[in-house]
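For reference, the chain that follows is the form predicted on its own, supplied as structure tokens.
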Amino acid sequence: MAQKILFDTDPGIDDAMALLFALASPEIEVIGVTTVFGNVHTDLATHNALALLEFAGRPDIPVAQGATRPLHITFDEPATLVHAANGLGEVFLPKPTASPDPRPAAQFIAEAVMRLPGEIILAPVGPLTNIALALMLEPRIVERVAGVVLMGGAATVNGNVNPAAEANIWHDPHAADIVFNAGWPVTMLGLDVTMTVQMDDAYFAGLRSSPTGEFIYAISRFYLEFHRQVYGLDVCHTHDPSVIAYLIDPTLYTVEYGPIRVVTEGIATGLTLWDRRGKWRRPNAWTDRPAVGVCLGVDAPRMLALFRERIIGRHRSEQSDDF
């Protein structure tokens, strides 16, 4: 049976290839695709999403729009420079026909864990404001939720918004904290993983047999730009699909145990502090908190082959169409 998920986005390019990536997988069910500020402001992500679930073929799904800045600080800017002002690459798909759910998505994340209690594992691939507000409302969600799957952070390497700080988590470092501690199972997939990860120009180029792939090769050209601007590499690193890998096969991952805490405030400012020792003479912020699963290595390679088989799979009858 399918793993059902609420997959939480601020598309982004490597948004849009995790959702196609959760698309064309069978293990995977997306009841539902909530949207968030970060990459792109709250009304883009929500157009995006549209467009890329019909691009899919999947206009069924519906769409929530969620929060548009963080919980008790400021909305910095949008990550244009990562992602273009469109937020996919300036690649642009036809104007989606299908509208958003009317309910918040705080309320749609409620309500759907609520409806199928142990059934739905929530996917965050932006800041967490959505996913700490639908706790906000609803706190049993706690019980009833089957875990939190997310992508950010970073537990042994430094940040890459700063050296302290991931982008997600530091877009909303007390959402994060509090979804870190709230007591439902959170696995987290951080730059320690995602940017051992790596995609190059060959390996986009492989992806265009399908449709799903020649639109992931037309939105890397921005990705990859980036990557060689600003950190002088001819790859890009693999963020956000890696949750959709995790799901679909957690053997790609080692993971360890232990408790987070997210710095709110100062230069540290999202920082996520993982207690690793466990054992410490005096109680700290760090004592009687839930354990995180944190990933700390994968297997690049075939965590690189799944997803090209996913992409390319999809459609693998089908001719490359124009979007």
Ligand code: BDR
Contents of the next structure:
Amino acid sequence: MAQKILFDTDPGIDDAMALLFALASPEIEVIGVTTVFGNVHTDLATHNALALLEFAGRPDIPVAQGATRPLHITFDEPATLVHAANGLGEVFLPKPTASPDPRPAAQFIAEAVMRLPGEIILAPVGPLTNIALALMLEPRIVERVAGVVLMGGAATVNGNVNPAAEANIWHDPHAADIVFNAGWPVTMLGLDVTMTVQMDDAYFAGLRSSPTGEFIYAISRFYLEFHRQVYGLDVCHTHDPSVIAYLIDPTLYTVEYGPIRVVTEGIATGLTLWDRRGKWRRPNAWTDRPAVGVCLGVDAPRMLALFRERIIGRHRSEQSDDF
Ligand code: BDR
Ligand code: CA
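Cool, the form predicted on its own is there; where's the form predicted in complex with beta-D-ribofuranose (BDR)?
Below is the entire complex, every chain and molecule, led by the chain shown above.
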């Protein structure tokens, strides 16, 4: 039976890639999409989520709009340099015809998890604000969720906003600390594994034989240019699709366990500080905290092959081919 997920997202070029990857994969059933600020403001994230679902031929999947700002700090700014002002690399999908679910994302998440105990994995690929708000609204979701598999953080490498912080955690460090320490099973796909999976121009060109692949090729132009200009790389990092790859085939990744605390103030704000050692002379802020599954290694060629196989169409759901 397919794994039910709630996809929490700020689309976002790699968010779009991840959503289309999930929709093309029979192992996964996307039962709802919730939106959050981050790469774009939340209303644009909602617009993009609706447009992507219609493009993929899945307007039946509900979209619930979420938080417009972090729990305790101010929203820095949308990542227009990375994803363009429209969030999708200046590629414009038709205006969506569906409307969002009337419930706020946190309520949508809490109600879905309570309705289907043990069945839903939360799959956030943006700032963790909606997930933290859902926990505050309905703490019993900790026992009822099947797990949380998230893109964010950096356990053993530098961040990508600054040396300390990865972007999703940077946007709402307080929410991230809540989510990592709630006591539910969390798996973290951080920069440790998302930056080592690299897509280059030839890889994107090889996706163009399906409408989904043609769309991904189109949005990748802006993303590649960002990686070229800022990092001097001829490849894109594969952040958000990593969550979907893990859900389809966890054997792609090696995982180690230990508690994570998030730094919420000072120069290292947004740092995901992982206790990899576990044994200390004195109790500390990590003592008795839940162990997070931290992905440290990935079989990149196999992950890239899986993504390509799904995008070029073997398991593709119905979709339109104009955008
Ligand atoms: C994360 O930040 C966003 O720019 C991407 O969509 C991804 O979720 C990578 O740090
Ligand atoms: Ca994202």
